[in-house]
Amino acid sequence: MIEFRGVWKSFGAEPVLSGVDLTVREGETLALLGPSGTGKSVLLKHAIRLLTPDRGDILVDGVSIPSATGGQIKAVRRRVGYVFQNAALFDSLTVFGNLALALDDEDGHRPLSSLRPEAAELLRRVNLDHAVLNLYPGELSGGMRKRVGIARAIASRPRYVLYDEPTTGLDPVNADIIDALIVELARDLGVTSIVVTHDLESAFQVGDRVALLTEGTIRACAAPEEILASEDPVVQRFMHRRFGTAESTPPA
């Protein structure tokens, strides 16, 4: 479980999250959604530690994240995959090495070789053919680095993934594949899940709750067909603009 208790974090004289509440109950998928720069990257930062908070706390399965020694923290990052707007692949490796950071064990025993097969079928997973493993991140599309990232973020097998943007810059059938992943991974593994999206067709197929955040706090967070139901003006604005009717239904 992921539990965020009244998070504030500002930037110079910028508030961005202004005492969010939010607990991601364990095997659920949550998608986030709000506005552009309202602070779902910044928010979901904080999980891991790449971002501490000015005031509140956050847990993952009982561990202050602000607090944590860094053992602690390491040993949390091992549990969780992360997926960057920008994949953050290491440019100096090629997919294939990129992908055996992830998948090799703590200490590194493992044979390059027996990690091969692992890293071809990861990229099968995301749509990419097995001759990508020799290619270096410079020489893909922006939309393959992504799905590289992907692969890498659940290479680890991690109970938990925090996805920042998993299908912006993906043409339709490979965001359908990395929405059909993102449940596969859900129903089959129990992985724990964030996803920061403003793709609201995205956020209803993979979530199981959809969380509103904007001005600084979760505005809502409920089932999709409670969320489309409410009658908060701001949230039906949001979904009003998104979907292009208030009376819109979640994608089938």
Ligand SMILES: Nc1ncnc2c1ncn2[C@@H]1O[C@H](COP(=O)(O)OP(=O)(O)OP(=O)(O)O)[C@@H](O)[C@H]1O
Second form
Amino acid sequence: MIEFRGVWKSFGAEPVLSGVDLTVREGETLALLGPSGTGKSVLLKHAIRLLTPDRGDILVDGVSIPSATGGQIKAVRRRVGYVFQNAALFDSLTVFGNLALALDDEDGHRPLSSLRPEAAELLRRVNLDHAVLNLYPGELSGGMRKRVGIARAIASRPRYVLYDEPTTGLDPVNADIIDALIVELARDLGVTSIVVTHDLESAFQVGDRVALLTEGTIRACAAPEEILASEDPVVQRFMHRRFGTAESTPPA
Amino acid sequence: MASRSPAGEPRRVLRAPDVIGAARGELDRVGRGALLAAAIVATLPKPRKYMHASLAQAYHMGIRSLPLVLFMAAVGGALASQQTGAQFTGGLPVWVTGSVVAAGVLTELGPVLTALVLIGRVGASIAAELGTMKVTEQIDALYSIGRDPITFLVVPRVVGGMMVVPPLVIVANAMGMLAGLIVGMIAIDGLTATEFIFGARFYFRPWVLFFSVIKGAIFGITITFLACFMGLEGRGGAEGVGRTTTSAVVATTVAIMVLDVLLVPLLKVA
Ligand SMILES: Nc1ncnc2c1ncn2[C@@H]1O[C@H](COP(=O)(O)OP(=O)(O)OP(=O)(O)O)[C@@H](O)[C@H]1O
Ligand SMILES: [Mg+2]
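Show the same protein again, this time as the form predicted in complex with the ligand rather than the form predicted on its own.
After this comes the whole thing, all chains and molecules, with the earlier chain placed first.
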């Protein structure tokens, strides 16, 4: 379970997050929506202490992340896969190097050759050919980079995966493959995840619940149908502008 | 919102009320530097985690710097010899040139010129590389897969720098002396190789060579540490990386010069 409790964070005078309360239940996929620049990425980074809150607490499996020891946080990071918005692949390593680094742990030192089949299998999961293993990130298309980023995030067989816009910039076919992968990981491996997305369609497809982050707080968090039926004007405006098929929109 | 520029970065303009904030920011930075140093030291007892990478780094740094180190040392030694000939001799025996060149090369020119080359060839590229990794979230990505960027990136560079600079300094010293000898024989009337070497030996004590090498190691650590630190502090996209790299070069150069002065008393120890 991942819990955000009254998380505040500011970088300058204006707070980006002002008291975020959000609980991700065991086994669920939570889709996190919100306008650009509201702090979705910032919120996600708090879960593995890439950022620390000014106030509030974050709990992963009951471990308080801001006050965790170095060993605890390392263990949490092995259990939580993180898909970066811009993939954040290691430029100086091949795709295989990127995956190997995540497959092996710091003290393991498994022979590299033993990691190759696993790396190829990871790529297969994200619909990439194993020939990609030998390419450098600079040689990949944006969509391919994104998928390698996902492969790297799931390499350590995490129980939690945090996806920061996993399908933004992908063609519809690959976006569907990634959506299906998210659902599959959740169903088959019981992975709990947060999926940040701008794509309402994919949010409603993968999300057991949908949360809306606006102005630094969670404005709504409920099952997709409830969100669509919400009376809250802010929620309505967000859903209707971005999702023209909601009931109250007049037919075109 | 008014206090932020469009990029969301605080504007770096000092208005009167901001001075305290700026001072606090600098203090924070010093604190982060101290934390980084402490983290590096804490990793040192586990050589298995970084030794292999450190040797690779040392090798690369050595290869990249060697030609320029040789060139700079040759010019330094030649100038020392030529200037000595022009200024001192006349009243003094010519072999004194050997002593002056040995003193200049071993205590100052060898280590300092090597350090300056390293700043340009190695420090700048470390700052740019880590700065890029920082702004493209690759540093965060390392953390996210349970790797420690300090163990993985910083320690190998700092240890590599510490290992590679002493041998480079020895090579620079040898080159400087050789160039000093050759130029001295050409430029100074009556100076023979035997006399030059006599002069050099007259000055030479093992401690001086040791001092030279120690200085090199300290410079190696300083350059790589500052370059890593400033790279990791990097922000603000590609332009930011450019700024980071420039300020790393400036800061490291100043640090080396200040250290060079501070280390003078060490020579007097023996
Ligand atoms: N490291 C940082 N330093 C300073 N400001 C930051 C930092 N990270 C984020 N911000 C600011 O926090 C705000 C929220 O950023 P964030 O990246 O979380 O937005 P987002 O909701 O993920 O948007 P998008 O959908 O466009 O990715 C922005 O105003 C951004 O400028
Ligand atoms: Mg974002």
